[in-house]
Structures are given as C-alpha cells and as structure tokens.
Amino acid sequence: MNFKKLVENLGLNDDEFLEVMEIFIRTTASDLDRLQSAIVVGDTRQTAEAAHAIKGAAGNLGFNEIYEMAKALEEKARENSLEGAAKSAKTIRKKYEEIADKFR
C-alpha cells in the first residue's frame, strides 16, 4: 500500500495523516469488535451498523479492499442474512491489521 500516495490524495501533510490514521486504527478496532460480537449473537442490525462504520472510515481513507468487503457485509446484514459474515469479518480484520501494523 502506497501511503505517500494516500497522503497526497487526501490533501494532508504527514502529521495530519498520522493523526487521522491513529483515529482510524482506534475506532476501527472498536468497530471490528462490535462487528464480531453482533455476528456471534446473530444481530443483523448491529452487524450492518458496525460494517457501515468500517465501510465509511475505510472509504474516506482510500482503503478500498476493506471498503468493498464491509459494504458487501453491510448489504447482506441489511437483508437479514449473516451467511458468510464471520468469514468476511475475519478477512476485514486481517486487512485492517496489515494496515495498523505499519503504524504501530
């Protein structure tokens, strides 16, 4: 992932980008935990809300893979289906961790 290009695309300086990334890492970790909990209990509404939050944060920063996966998960949950949700959440978390590891 080319973070320099992301910084340019977002129109931020390096310090601003690092601050935004810290917020993304913190809030997305919480949203991923909320997503996992919702899936475990079978709550499609909470699953959709958590996926929506992840989708928005990822989309705003240009993390398109996470955005697309979260979007698909949100859409399925809004249709009251959690089929494949656990696997999708695991893949989203893996992609998130790959990004977060670069900033820890």
The other form holds:
Amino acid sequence: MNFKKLVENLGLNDDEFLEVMEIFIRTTASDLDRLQSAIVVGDTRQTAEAAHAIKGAAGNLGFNEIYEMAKALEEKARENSLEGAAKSAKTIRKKYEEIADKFR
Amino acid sequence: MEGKQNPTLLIVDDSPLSVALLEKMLRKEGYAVITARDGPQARKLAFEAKPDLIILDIMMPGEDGFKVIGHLKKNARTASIPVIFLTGRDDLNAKVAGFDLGAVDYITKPFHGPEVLARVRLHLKLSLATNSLIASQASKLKQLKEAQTSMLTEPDDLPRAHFSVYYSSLLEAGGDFYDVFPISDEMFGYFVVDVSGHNIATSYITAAVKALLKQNCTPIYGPTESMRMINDVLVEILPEGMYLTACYAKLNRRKKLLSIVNAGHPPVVYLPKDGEARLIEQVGDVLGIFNEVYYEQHDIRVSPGDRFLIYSDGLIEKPPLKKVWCECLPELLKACFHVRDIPIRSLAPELARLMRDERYQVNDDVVVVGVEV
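Form predicted together with its partner chain, following the form predicted on its own:
Below, the chain from earlier opens the complete complex, with every other chain and molecule after it.
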C-alpha cells in the first residue's frame, strides 16, 4: 500500500487525505455491518449492494485486496449465490480493521 | 455559464467517499460544487441550480443514473446540461447505454485525479463553445446545412444508379445522411448513416464519412472490409461518445449480386419483383466506438425489377408511443406492400409519407433510399 502515490494520484494534500480516510473508515464500517447482516438473513440484493459500496470505496482509495474480495462477493450475490460469502465478509472486515487501526 | 464567476458542478453519487473525493478534487480547481446522494435529489438540484455540468453515478439504489439522465434530458431546463457518467472500469454496456441516453462522456472508478479534471474541463469548454455557437451563429449553421445538402447525391446526378430518395433533416445540421456512388461501371454503392446526437460536430462528420466512402468503397474491397476500415478511422476521429450506425449495400448489376453490411442500423427491406417483402436482419457493431468490430455480410442473388430499401430509424420510430424501431417493422413491411407497383422515382417519398403519423410531431431526421435493380 503506497499512500504517498495514492494521495498524489488523487491530487489531495495530507489533511484532505485524512478527511477522506475518515469517511472511508466510517462508511465502510456501516457497509460491513449491512453486508454481514444481509448474508445472515440470506438477502442477496442487500449483500450485492453493500459489497458494491465497499468495492467502490476501497477501489477509490487503492485498497486492492478489499476491492477484489468485495467485487467477487458482489458478482456472486448478483447471481444469487451466497456460497462462502460469510467467510469472505469476515476476511474483508479483518483487512478493513488492519487499515482502520493505522489511522485511529 | 450565465454570468456566474465559476462553473458549478453537480456531483451525484450514493457513495459518500466518491462524493468527497470528487468534491475535493474539483473545488481545488476553483469549481463551485453541489452534491446529491440519490436520483430525486439530483433532479431537484439540477432543476433549481442549473449547474454547468453534472457528474452522475450509474449504479445507485432506487433511481439509477440511467433514469436520472432520462428525466434530465426530457426537461427543457436541464436537457442541455452536459452529463458525465461514473461507471465501473469494465462496464462496456453501461458506457454505451449512457451515450445512447445523451451522456457526453464517462469517468471510470476508481478515479484518477488528472483524468477527472481533464474530462470536466473539456466538456465545460465544449458546452460553452456549443452554446455560444448556437446563440450567435445561427446563420452559419444555415450555411452549413446548405453545404451539407449540396453534398447529397440526387437521383438525377446518377441516373444509372436507379434510386429514389427521401431526406428530411430536423435541425440545421442533420444527423442523418446518405450517399450513392459508382464503384465501377456496373457496381454502385448505397450508404445510409445515422450519427448519434445532433450537434455542430455532426456536420463535419458528414464530410469526413463522404471522404472515407470514396477512399474505402472501391472494387478492391468487399463491403465488410470497407466498413471495417471506415470504423478504424472513425474510432480515431470521432469525439468520444459519438458513434454512427450505418448500412452499406453494394450492387453488382452485371453479376446480379447485392451485398449488404449493417453496422447497428435498422434492417434493409428487400422487395423481390415477384415475392414477399422481407427484412435482411444482420448483426454488426456500430461505427466509431470499438477497435475490434464484427460485421456479417449478406449476399443476395437479385433479378431485374427487384428493389431494396435502406432507411434511418427516424422512418419507423414513434417516440411518443415509446416504440423502438424493431416494434414498427411489421408496419413498414405493410407500407412496402402498398408501394410495390409505383415507379421507383416516387418510391422513397411515398413510403415516407405512408409511414408518417400525422398525430405526432416528427422528432428525428428521416432518410429513405430506394433502389431498383
């Protein structure tokens, strides 16, 4: 994860980047909650939407692991499959916590 | 930009992160930014604040970007505001659909800062240029139309091509045109084009395509090759977001062979002298968007007296009824039955007259080219 390059790419200064990170941490936390409860109740549409939101946010900030996992999860959910979804969601949350810890 | 100091941009995205990123990038460049989280809010803001440009996410829960742009384009107050779509990197379908609905460009997620800024700047400039052109140069546009019309081949210019034509252009510079040209002594080419969108850029494309036809529709190349080569050039020269549908028919009178290639255009109607009219349905990519294109060539053995028709979708679409062209084809075949015995000279105008529905205002260009073997 090369934050310096990322910040440059987006044309933001450090303060702005921290502000954006704060939004990422906040919205992704709630998207993850939404994702995991959707999986528990077997709601594929909600699962896809939550995964889509996480994918977009992670992609924009260059968190590629989360992006790829969320993307796969979204695609499967759109095909009405939640196979392995709970496990992927858990891994995404773990990756997310690692990033969030660095910025807290 | 109506006397405002800085251009105002409306950003519409359900993701707060996307909104924040775009907002920060664009504010830095001095733009005024307003934001909306969903479709209804976006439409309300667009109407009230009349921004200079809208950046619109496609994938939003509830009312998605396609629906939003549909509403915006229908409302006179917001119809001319350029819209740039936000799409996923690989979503080609969304990109094409976006252009069809009137978007001027797209930005892919994840964002790349300089790219976002460049596209916004470009479309603000284009929109400003177009607006001032339209406002102050109406007379120039008129000249343009005259020039464009003078480029069209009339049946009397080329009597041996045995065709008739109906051409009606809605705006000063039309989005449809056709060309008929000799390829060799016994071969003629018939080409009908529909340019997506109506704007000032369309007119130079008419001239460009005419030149391309001359270069590429020669005895050496088959129609499929000609179409491919024309596509390759158009991909380079068309402004992003603009594309053409076209149909090219090559008639070899000596061999009695008709070859047709279709690039996303409504199907040719073939009217055998003694037989039922039928549609020549073909697959083929539109021109000017894709580097790799596929065309299917349809060859027909023809006899003297057979006729065929190439036309633009304006002939058969009925927007007020929300009918797209494929639904109106049976009606067209019926109309062809009525005109089967009239002289070729009157074929195209008569068919256009039959297909016109007096109840609705025509709101597209119409081209009909009728040919007799």
